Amino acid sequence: MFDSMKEGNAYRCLINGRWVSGRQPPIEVIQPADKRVLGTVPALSKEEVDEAFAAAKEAQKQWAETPVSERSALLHEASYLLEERAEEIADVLSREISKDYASSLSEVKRTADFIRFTADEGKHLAGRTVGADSFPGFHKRRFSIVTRVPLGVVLAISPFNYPVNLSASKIAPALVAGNSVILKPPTSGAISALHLAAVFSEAGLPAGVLNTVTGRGSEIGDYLVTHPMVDFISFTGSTAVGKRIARQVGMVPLLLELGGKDAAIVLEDADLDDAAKDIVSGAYSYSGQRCTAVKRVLVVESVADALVEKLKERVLALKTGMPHEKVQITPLISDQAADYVQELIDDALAKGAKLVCGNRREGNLLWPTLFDFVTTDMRLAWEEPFGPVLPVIRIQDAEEGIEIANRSEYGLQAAVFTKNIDLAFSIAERLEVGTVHINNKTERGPDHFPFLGVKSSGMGTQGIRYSIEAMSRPKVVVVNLEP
């Protein structure tokens, strides 16, 4: 089943149940370890991705008819299918993202339980009947008859960050709805996500309904967006790009999961060895490449000295390397990617914030990075690094922590830590956030939790009901009976 969406180490596309090449040149991908390339992916051309909508528009018909028992039953064979091959795409995926193994293991298999729940999921959103009789005005035998329908191409746009996982996390839900998807994974993840939909494909699903589309962005990222064909976008990935979708589309209908600032508030009577732990955790997995990663830490000033110790002793046990070694930190995705970080870092130390460790780099490896005494004038503050390093902010009560993590143009999650649970629901209800996490640090949670961010951190809710039912829309009929 792989040979076939391959020749040698040049990866195709699928289109319309076929596997194609491209009629340009492809585009390498880079291992972000060794700089060694793993693969090259097609290059797609306008013309080939006006051929990949209309495969997916003229699909999507029989497809929205077919029975949703038959199409949760096709993803549940795309589940165990991956489940087969979770160790094959998972050494592909740490090779390509630099994501260490186990890690890259749990995403492979994280992803076939969001298919099979997402299947079975399906199956539930039944459609209801409403009376008029309830309204005033109204006679009982006028009623209405409410289904769910799908809404046609969707357009899934994922990250590198967790290309199996993301994708799947568009691709599921739009398929068991009736949806037909076209899939653009980015560049670093493109060969984990065609593996994803090679799987799709052996499981079954009809030519056309999934389609694949890899290319440069700035030939075809504006066409794929503003396509007459698309009905649904659903896009992860920075605010910049995620606000200029939002600009270009017009009426299409979005579900956006953009950047993030999480905040861990940290209070007096916080328990601080489990809040070093959970922090460090959410602050560091990936090298903190994730929207949800813990990425400051406001403390309040009387028990600051002893977190910043209990912080320090963990990153230091942190073990750096290669993503094949049994390592928590991994070079970055790119050398761009850890330039920025390495700006933050050189600002924050040249206004005066102070080292606790870190800021070791050889290439796009940094080690993790700890900082104390940041203050709001520095840009590691308010800026997302989407690296290893961690700010801790002093500050004086909750009042503060609160005013400092809402006066972020982010708003994904943030987490509290106190022993005080009535204060602790007051606090997240202040906080203009997605989601708050109490006493845990903040993190996406089980799939069929809703998902969602506010201001600059997104639009619409994910989870997998709600994503399914973000891509679907009501139908009502109503029928009048004879008085």
Given for the second form:
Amino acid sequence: MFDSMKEGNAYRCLINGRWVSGRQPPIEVIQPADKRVLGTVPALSKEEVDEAFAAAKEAQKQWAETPVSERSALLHEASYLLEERAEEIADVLSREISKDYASSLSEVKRTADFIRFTADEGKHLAGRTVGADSFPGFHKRRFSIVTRVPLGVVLAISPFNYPVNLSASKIAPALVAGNSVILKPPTSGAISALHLAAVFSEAGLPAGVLNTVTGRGSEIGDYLVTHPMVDFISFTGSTAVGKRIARQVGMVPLLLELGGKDAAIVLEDADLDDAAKDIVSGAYSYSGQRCTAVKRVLVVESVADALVEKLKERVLALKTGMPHEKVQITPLISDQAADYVQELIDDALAKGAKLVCGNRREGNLLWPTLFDFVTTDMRLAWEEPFGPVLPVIRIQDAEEGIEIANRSEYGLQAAVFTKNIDLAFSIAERLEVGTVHINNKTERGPDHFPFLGVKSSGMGTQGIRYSIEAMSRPKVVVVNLEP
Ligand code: NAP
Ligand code: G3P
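Having seen the form predicted alone, could you give me the form predicted together with SN-glycerol-3-phosphate?
Starting with the chain above, the whole complex follows.
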């Protein structure tokens, strides 16, 4: 056990307040952009996972008794330290997941804001009293006092594309509600997440309240999610893994944020310049590796030519290169990810889609690609590329747009571009998604908004207050006075 997070570029896991190296050979974390080794992280064994859970279980008892004002103050300190180290951590994050540096720095700063907002929100986690006499047959000298209490040990599993923000979006609400946390970060992103854990540790978090478990999800994932000491699981990642977890966990409460295929519906009266700006930003930021990315455009035929021209102009203006350069399009997280995107591109071409621009590849670097005349027999119309490719599907009217949007297995977000606000609301009401943006790209922020997916996009609701409530429960004490 050590007091430091790493030795050279060999990173350790935080367990029970100390940094441990792990007893098995470590995992190399490879930089996607140049295939160099950024560092190593432990591949923890089941015995080490058990040690982490035992520490979390024990530490949670005292942490739950800690006044929420003190829990909140500690989160504020963590937010301050994270902001102080934003540039250092952003540099690591940018190398580790091939996210352009500007977006990496934005992720870290956004996370500091997230933690600070959560610290304040957690102090308002009030309960309520309920009088019995509002129900027939009961007198008013009987009432219940309802408070909210933590669930216990929260297992937080985060995805590669936001390894700092989407780890903190689980850790902070869990901690402020009085839970302890086991964080399983993505293997590609683990080093960035360990830097986040170090910030919480140095902010003064008591030993065992936050523990990190690194290792390939395919190897230790099942053991983690079925561990007997898990009281809640907050998972963000692919639909396939989310469904696998859901099949295993029985009575353990679960929050799932999964895949998406967000549609941007563009109607005849839309401001096409604004729509094109938002759609391109929404589709190609971080090379399309966002669950809330715009992943299909459903545009009415009458304005489709004009919109596609505007989209093309903006896509061609995107800069492609390495994460440390001032670019928007960077190498994808892995060669396998790039292969999958290329498969969808090739399928669309083979079935007659019109390539407007792109379809250029060097290793795992794919140039931004735009297709027109995509039809519903093509895989790109339905599958989540998680890469810089956008299909334009032409529709006759809003009705057809709603039907195609709802036919997707996913239901994360959607966007509607029109000047007719009444029509926008009526379309929004009929779209089977968690969130509809009117005249804006699809996106999760601001982070205190509720954020949820339906159908294959998830279960439960995130968003700061919603996450705190999800990781706590009512405790009811009924007072029976003499009538
Ligand atoms: P992923 O492959 O599902 O991995 C997500 C996390 O789960 C990683 O920490 C991974 O560990 C772990 N994991 C893998 N197999 C597991 C198992 N059997 N049991 C438990 N954990 C397991 O997803 P990703 O590639 O990191 O992220 C991309 C996907 O996540 C996309 O589909 C995207 O849409 C979705 N996503 C959704 C949201 C949202 O808020 N809705 C946000 C971001 C991403 P390893 O890294 O070690 O495999
Ligand atoms: O895919 C990560 C999801 O949380 C998207 O966040 O803010 O880029 O829409 P955002």
